[in-house]
Each structure stands twice: as structure tokens, then as C-alpha cells.
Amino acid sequence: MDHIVATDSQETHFFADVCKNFDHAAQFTKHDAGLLDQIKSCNSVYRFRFPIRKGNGFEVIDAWRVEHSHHQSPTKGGIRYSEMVNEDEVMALAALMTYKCAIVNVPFGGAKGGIKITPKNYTVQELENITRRYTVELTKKNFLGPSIDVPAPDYGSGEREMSWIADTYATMNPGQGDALGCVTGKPIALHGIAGRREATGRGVAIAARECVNIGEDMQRLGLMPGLAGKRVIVQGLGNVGYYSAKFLAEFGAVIVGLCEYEGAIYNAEGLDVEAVFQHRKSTGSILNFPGAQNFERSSEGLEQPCDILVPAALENQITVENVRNLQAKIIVEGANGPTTPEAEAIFYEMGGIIVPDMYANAGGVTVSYFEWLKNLSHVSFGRMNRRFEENSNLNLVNMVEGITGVALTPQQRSTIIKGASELELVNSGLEDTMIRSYHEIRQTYVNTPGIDTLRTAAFVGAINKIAVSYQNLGVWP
């Protein structure tokens, strides 16, 4: 399993890092050392340990929930369930949360979770026993609540594992009418939102789009603007890298490559996204799919030809020991600190563009905060307005047709009629978030002198807004 182990040097270098990436930034601002220090700390770490019974005995559990920031009410972030997860990772993760929320103008501070299991060693009671638990222990605690704290899904955890908290947070606080907003990701049945699953994926597929839109910087990689015929390898299989790659493929872009833990499959001519889920599906692997050159390290699958990399799996893939094999002109990180600092600054120095992962893979925290207004506010988007808008557009069209003689098709009446749905809005909101968001931290990159990543922009824009959030809070003068 290369492309998803870390290595014992990388488990206590990934909070460092990104504190590093933090510090560097800040010299393009101009606050104060101990208002830096504020923001780049955690402010809550909270580990702990608990009992399950499985089999004919007992195992004890870690599990960690860190907050980051407190600039903005609730924290939010997801539970990640894995064998490799540890106090460092959960803390880097969690301050990526909180500049990821400043960037994409989510009104949330920053938080992660994590319990150390492996899911599939578990039955399904066994992992109900475990979330329920891990439940427990936070609203004990008050680490869990919809002004609080609110988790999300992340690596080994879905809607099952959301409901399962949703359901022991509502149990625990009986008569709590936002009780459902303490977790998103919810299935849609337990008030959740449409479009939320394959939130990050689109997300990530948009942030390549407008990236590769600007003419002035694909001129300089020797490309031709436009996702159209761009050549992308992907890692990751999962919920991220399945739904990037299939987004991309349907705005355009040529799915070339792709990259799981069992190893890697290309094709120059493009692979048929679907085809190869249900191929895996079938035979438990992506290789010896037909067409596709086989690659038993993964790893080398990242280094074949392609315009765009979108590394959809774990931190620390693209290292200083493989960063120069890459053919890539592109990396859209998909997953949360794929690329290391040292490996970044060695792409630049080749040439290339790094579109950071606290934007790119923001769609998930965007479409849950649409998810937690929905709680809030207890109706879903669209409920309110949709037959409205259907009827004004209806009547417009009937004056339209009475004034100039001209009757509309019905396929042109049905698609001029319709009101929006609430994933068209959610889609519709997404979209414009991401959008607005990367040119906002282009803008920052090219007009700010010295700044020399898209990254280091997206860390300055993070650090100013939530420095303004401690001041209007009063907290710093």
C-alpha cells in the first residue's frame, strides 16, 4: 500500500509543515507576532480512550478531537477513522480547516477528529459501538454541538458513521430543536443536503477548470487554456478522487491515469472513469483493466505523461524523492497536505503551478455549510420559492409568445420554466464559491511582490480575514 502509508519521519512532520507554510506567509502581512501565534496555535486538544467489547473480550480506543480556532462559531471538520491517525495529524488537519474556511468565506473556525482503527477490521456493530462512543466522550466533554463544534465525514467514515452522531447527540440532548445540526454529511433522509457527497470532488474538478482558464499562466506552462483535452492522472479511487476525475472528464479533460493503494493503470487514449470503478468493484483491484498499462507501484503511476495531477489520497505523496519524476504541469491537490513543503518549492523551481489543497478540496466544508444553514433554518433550499419562480417564468413566456406570435418548443418552455432544485442551488453555490475564491487568491499571488505560490496567497488571505474576526471580536486591539 505505498501511495497511503506514512512513514514513521512523516507522522510528526505534518502539523510542522504546515506551520511552516503559515509562517512564511506571514511575513506579507503586517500583525502582530502574538496575534500570529494565536491564529497558527491550536486552542483545544483534546485525547482520549475508551473501552469496546469485541469478540469475547475488550479493545481500548484512541481517539482525538483538536479545535483549532475560536475566531468563528462553530469549529468545524471531519472524523477521520484510520490505523495511521495520530495527535499530529489531527492537529495539522484542523488548523488546514480553519485557513480553508477563511478562504472559501465559511463562517466556521477549524477542527478535525480522528479515531485510531481500521474500519474494515470491525463489524458493523462494532463501529456503531465505537462512533457512539466517541459521541458520548465529545458532548461530555462540550466538544460537540451545532454552535459548537460540528464533525463531518473524512477518510473511513460516511453518512452512516454522521447519522449514527446525529442520533446520539439528539438522544443525549432531548428537546434540542437544532439538535440535527451538530454533524453534516448526514444522508439525506436525516436531513442532509443534496449534492454534499460529491461536494469535494466537484469541488476540486472547478478549481482545475478556473485554474487552467487563465491564458496568461497556461501560456507560460506551454498550455492552451481550457479543460478540454488536458491530460489527467488521479490518485485515489475514493469519494475525493472519484468524483474529481469524473467531473473533470465531464467538463472536458482526458482521464489518462489513475492510482490506488494496490497500484496504478494509464492509458494515453483515456480510461472511462466509471467502467474502471466497477471493474474494481468486481475483481477487488483497479489492474489488469482492459486497454490500461499496468503499474504494480503505485507511485509510478504518478509519474507518467499528463497536463494535471490530482493527488486524491493522503498527505505526503509527492516528496523530494519523486517530485522530479513527475511529468505533470499541474498538481490540484485534492487531498489534505499531499505535497510537501520541500517538494513544492522544487516544482516551482520547474516550472509549475501547485493549486493548494485549503482551496482545492474546499468543496466538502462549502456544501456541508449549506448543510448546516439547512438544519438551522429547518426547511431545504428551494422549498420556499421554486413553484414561484415556475409560474413568473411561465407567465413571462406566455407574454412573450402572445407579443411576438413565436410559440416556444416544449423542451424550450420546460428548460425556461423550470425553478431551481435544491442541488441545482447547492451545485450553484459551490460553484460560485470556488470561482470566486481562486481568483481572489490569484489576485493576492500576482499583486503582492515576493509571494511565490498559490499557496502562500491563499495562507495571506486566510491570516488577514481572521486576524479581522479576533479584532471585531474585540479579542485583539
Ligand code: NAD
Second form
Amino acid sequence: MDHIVATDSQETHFFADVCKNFDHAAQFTKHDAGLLDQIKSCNSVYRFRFPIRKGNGFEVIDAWRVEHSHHQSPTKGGIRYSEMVNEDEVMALAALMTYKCAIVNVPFGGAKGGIKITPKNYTVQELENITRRYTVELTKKNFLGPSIDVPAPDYGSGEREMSWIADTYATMNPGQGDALGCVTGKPIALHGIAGRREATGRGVAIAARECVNIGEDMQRLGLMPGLAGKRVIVQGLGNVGYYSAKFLAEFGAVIVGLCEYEGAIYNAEGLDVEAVFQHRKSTGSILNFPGAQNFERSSEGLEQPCDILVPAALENQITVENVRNLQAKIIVEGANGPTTPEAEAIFYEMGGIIVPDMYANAGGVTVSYFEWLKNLSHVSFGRMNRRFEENSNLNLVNMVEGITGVALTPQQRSTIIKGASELELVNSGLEDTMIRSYHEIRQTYVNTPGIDTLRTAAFVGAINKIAVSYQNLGVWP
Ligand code: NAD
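Here we have the form predicted on its own; I need the corresponding form predicted in complex with the named molecule.
First the chain shown before, then all remaining chains and molecules of the complex.
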């Protein structure tokens, strides 16, 4: 174990909460206590500080990279840019990445990064300097590389930051053919992959759809099965929240509430997510959207009437303080750690169900995996087989038309003949992953006596898979 610096004076409990959930789930497994301890611990915590030029002076930036588990390589996880980042939070998020990857069968260990800044307080040039310097520090310490540790976007970061990381790493590693696989969530023009930007939100929407499609579970909640007409409130209109809301609406749900840090809006008739997004862009606030009720205190928005609540902003949003005020029957966790363990227990007592973060928001890492595979193989998905598929389909259609004497319309022909594009393959892989994983978790939930939540079931599945990896490595009997 490689522990470079791991102290933090701030009192935070997020990592302890993740460990609490882990320990609770571990009771339902039969693994050696030492092995469980190895799975649970953070393997490497790298804390560092570096100066950047700001205005006429300098500023020292605090940053972290945590590799939680090396049972698979590389490790993987986003980089958070936020003034609230601290070591405990990065450790917790790295641990969640380990379990998340195991749940959706993505062969990575978990990691996470943090840079303690509020991005809007810096110029683009300063953000670029910070990101490039962060990359240099990670590279120097062997905390970055396509086979070592592969970051991605998280709260406060996106494609732009990922392209700076890729460029810096490639520059420092001349001749390394796989260098661009050192980070995912890159722009498509820089060897990113179609569908990555919206992947987490699309995955959240699929997770919600799978949950509400199970008739017996919905009956217990007093709801009709299916997403059609389900009332949804989403917290956070960033990458995860915006796309979750957009795809949930596309799947037939009605977005009745949206919450941002400056306030919340609600309209029982439904909100047009794109129009709200544009309204916020032009006015600088989500408030005063035509036809919607305003809530100056954003957290009040979470407590309005709905069937499904999607927290997609930050951790610790649903706590013992507010959980009893929620009217939702289902929480689908777009963010990492939005519900505290105590609040989760109360929500289940209230008869609700929580689709846990480590599964619900795993769409991002799933498509990041596809991007990494694309970068290592140096070929985009569909390039080898698309034309072959189209020719085969064309021959089949011609043959059937010849035999039956029935001619298809040009539109029918092109629908049948068309080979799959990269985006279609990515979406198909994502959907398949989200559907399979939900049913795997639910089976454990339903079939294991004593398991009280979907989260515990998800943890049990993850622990068992990681234990097998250690056993295969010959590390544990
Ligand atoms: P983002 O920076 O794109 O968006 C976050 C949004 O939340 C912002 O619009 C911000 O203004 C809003 N917000 C902040 N505090 C709020 C509050 N108190 N109330 C309401 N809104 C608030 O970040 P993101 O990438 O969408 O990440 C959001 C969450 O999803 C994080 O927990 C992150 O770890 C998790 N996540 C992200 C990804 C990904 O692919 N980006 C993948 C998995 C999990």
C-alpha cells in the first residue's frame, strides 16, 4: 500500500458512510475479514499542492488523486473541481467507483480526483494552467496513464478539461501510442466517443425505467408500472441532471420540478427541460420560468409532489432533516452519495425505494470504458462491420422482395438495411449494461433473506465480484 499523504483536518463523514454501507452488506457475504478489509480500504491517497499565477501574484491550489482499489487495472474515476472538495470526499467517491465498476462489470479499479477551486472564479487560461499542472503532478507520481489510472469528468469539469489532460499527458509521453487512452470524456474530435456526454443521464433514465417497469414493486408503492406520466423532480441541471431530465421526458415521464443552487421551480403540468435550460442560460437563474412556481430555498423544491426524485447535484442532500418531507416514492440517485445512510433507512420505513448511486449513475463509466477500448484499439466502433452489415441486409431484402414479389418503400428499405453507427452501438451497450445490472441487483435484493435495500444488494454483488478478482490474482485463498 502506497500512502503518500493522507491527512485532512476537516471533519467529514462521507467515506465513513460508504464504509458503513459496505460493512452492513458484508454481513451477507462469507469472505474472510482480512479480504473484506482489503476491499474496503483506500490503497493510495495522493495529496498535493501547487502554485499558479493569478493576477499579479500566485495562488496555491490543493489537489488530490485517490486510487481506492488495484484489484483491476487501470483505476478509473472523475475529477471534481469544487471549493468543497476535501480528502474524505475524494476517498469516498473513489471507493464508490470501485463498487460501481464491479456492479456494471467494467474491468477497472476505483479512483477519484479533486481540485479545490470554484471554476467560475478563474479565467479559462487559469483553468488550463491548473489542469495542465495537475496532470503533470499526477504523471510524475505515476498516478496517470492508460494502464495505470484514467480520469474522467465529474462535478465542475467536462470535455475541455479532459482534452487539456490528454494533451499534457501525450506531450510528456512522446511515442506512447496509447497516450490518449489516459483520460475519457474527451471531445469527439480528440478521440472521444459518441454518446459519452449524455451517458450518465441516459443511464439514470434507463435505471428509473427498469425500476418502475416491475409491476409487483410498483404495486407495493401504490404506483402503476411504467414511466408514462410519472412525475419527476430533478435536482441539479448540470451534465447528469440535464440529461437525466431530458431522457426521462423522452421515455414518457413528466418533469414537474427542477432545483438548482439559486432556487427551484415547479409546475404540476410539466416543464420543458430545454426551455428551462435556455431560460437559465439567458437570465442567469432557474427562477421566474413562465408558468412555474418559484422556491427561493432550493431544498423546498425536493419536497414538492412527485413520484420520482432524481438528486443529481452533490452528496448529503437527503438527510434526517428533510427525508420525512419528501413526497416521492422512488429516489433514483444521479449524484454520488446524495442520501445519508440514516435518511435511507427512514425512506424505506416510509415505504419508498432507492435506486442507488453506484448503479444508477454507472452509465458514465460504462461509456468511458467503451471510449478507452476505442482509444486502445485505435478504431472507432462500427468501422469494420458497418458496410458489411449493410451489404448483407441489402442482399437479404433483395432476396425476400424477389421471392415474395412485395416491394418495400425506400424508407422501409433504409431502416432495415442500415448498419449500426458508433452512437447506436454505444447506446446499445449502455442500455444492455443498465438493464442487466438492475435485474442482477434486484434478484439479490429479493432472494437474500435479510437484505433490506437495493443498495445493500448492490454492495453484496460488488463485494463478491471483487473478492473473486483477488482470489484470481492469487492474493487470497
Ligand atoms: P455538473 O458540474 O455538470 O453539474 C452539477 C449541477 O448541480 C450544477 O448545475 C450546479 O449548479 C448544481 N448544484 C450545485 N449545488 C446544488 C444544490 N445545492 N442544489 C441544486 N443544484 C445544485 O456536475 P455533474 O457532472 O452533473 O455531477 C453531478 C453529480 O453526479 C456528482 O455527484 C457527480 O459525482 C455525479 N456523477 C457524475 C458523472 C458524470 O459523468 N459527469 C458520472 C457519475 C456520477
